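To begin, one chain is listed below as structure tokens, in the form predicted on its own.
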Amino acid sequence: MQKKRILSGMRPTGKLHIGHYVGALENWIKLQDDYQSFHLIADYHVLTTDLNTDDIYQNSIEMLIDWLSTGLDPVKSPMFRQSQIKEHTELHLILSMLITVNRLERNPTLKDQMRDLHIEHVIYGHLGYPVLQTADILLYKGNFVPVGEDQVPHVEISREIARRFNNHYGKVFPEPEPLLTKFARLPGLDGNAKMSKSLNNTILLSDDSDTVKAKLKKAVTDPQKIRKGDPGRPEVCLIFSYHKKFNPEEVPDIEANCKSGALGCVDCKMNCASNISALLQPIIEKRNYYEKHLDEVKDILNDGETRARVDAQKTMIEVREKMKLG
């Protein structure tokens, strides 16, 4: 049986952090054996919030290196830049005729982005972000999209547009379904609900052990636990949430010792740092290899774009035939 297809992607912002790993990459790696996966470097999507294109290529390479270093296999799954597959823009134009402005304005993710980025007047391309995302998915006939809960509304828009095209012109596209990530979001070091480089509250996948320790020393904890001996509240502590992901075996002991006051915050943080660094060490070693072999990275990208282009062209031939535009 032919494997079901997955389309997953990220905007290229350069080196990735552990939030990206927990929220997406870890899941992608697990899925690549059971599904036919396509991994999109969403460079056009950058333009929805930032018109500066100076760093897009270098950021794409840095992100691709992190993808490879964490375990994504370019043989199993093509990795490619959206801007290099021209069919993305063609399908986006066609699909934009199948949804109303009012429907796009009801997208809760758009409202959240406008609030978080302090945007007063949304641009046309930002409003239509979910339509371009739909083109990204449907171009490769994606059956599933790995997302966090905050992205589910986008997938629902994709399902609506696929259904509308199929009903009007004839069956071409599957209606994609979300595959929810268990750890959808990792809090930032400052306690912010979102880990983000723009907030300077991240641990990068490329951070060495000393850097991880230094960053965790400054991380927020339970404000009522001032010194060792004070009873703590692990349920409100950022570091405890990290332990649950990166050090699950010790969680019961850490919880008990924190509540009793036997465990101090500094020791707890250094324990957490050691476990995070143990995860990052093999990733850093692979990253060092790829940084010294950039031609290999570029060859992987070129190969992925060649393979993705074949599928994209086949889909658009079918779309044009159904629409009698051949």
Contents of the next structure:
Amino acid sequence: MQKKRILSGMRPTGKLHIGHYVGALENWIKLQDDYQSFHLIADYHVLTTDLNTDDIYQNSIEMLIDWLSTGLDPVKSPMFRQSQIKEHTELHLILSMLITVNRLERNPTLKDQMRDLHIEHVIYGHLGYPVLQTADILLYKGNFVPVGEDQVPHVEISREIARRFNNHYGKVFPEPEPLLTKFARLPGLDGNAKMSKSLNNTILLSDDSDTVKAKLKKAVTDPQKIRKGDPGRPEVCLIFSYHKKFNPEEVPDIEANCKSGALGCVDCKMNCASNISALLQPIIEKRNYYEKHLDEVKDILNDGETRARVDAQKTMIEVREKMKLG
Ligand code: TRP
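Can I get the form predicted in complex with tryptophan (TRP) as well, since the one above is the form predicted on its own?
Everything in the complex follows now, all chains and molecules, and the chain you saw is the first one.
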């Protein structure tokens, strides 16, 4: 039996952080054996909020190195840039005829972005973000899309567009379904609900142990626990939420000793830092390898793009036939 297909993608914004690992990569790695995965570097999507393309190539390479270093296997799953496979733009144009402006304006992810980035007048391409994303998914006939909550509205739009195409021209596409990542978002070092580069509150996958220690030292904890001996409230503490993820065995002890006051924040943070670094150590070693073997990284990208292109072209032949544009 043929494996079901997964289309997973990220915008290349540079080096990835542990929030990406927890929220996405860990899941992608688990899924790569049971599904045929396609890993997309969504470089065109970056343009929707940033027209400066000076760093886009370098950022794509950095992200690819992080993907490889965490354990995604390029032999099992092609890794490729959206911009290098022209079929994305071709299918995007066709799909853009199958959805109304009104529907796209109701996209809650767009509304959030407009608010967060203070965008008053949205550009045409940004409005069409989910249409391009739909092309990314449908071009490879993706059955599932591993995403966090915020991307679910986009996948819903993809389902509508797939349905409309199939009804109108004949069945080509599966209706893709979201595969929700189980672990909730990792909060940032400043206590913000989201770890994010633009908020400058991240621990990078490439941070060495001294950097992780220094960053955790500055992180916020329970503001009512001022010195060792004060009873703490683990449920409001950022560091405790990291322990839950990166140090699950010690969680009952840490909880008890924080509450009683026996455990001070500095010790607790340093313990947390060493657990995070234990996870990062093998990733950093692989990263060092790839940084020294950039030709290998470029070959992986080249190979991924060649393989992805074959599938993309196959789909477009089918699309054109159904549309009598052959
Ligand atoms: N919108 C996704 C994000 O910001 C990135 C993305 C682009 C994507 N195309 C995709 C994700 C296709 C899944 C499938 O996270």
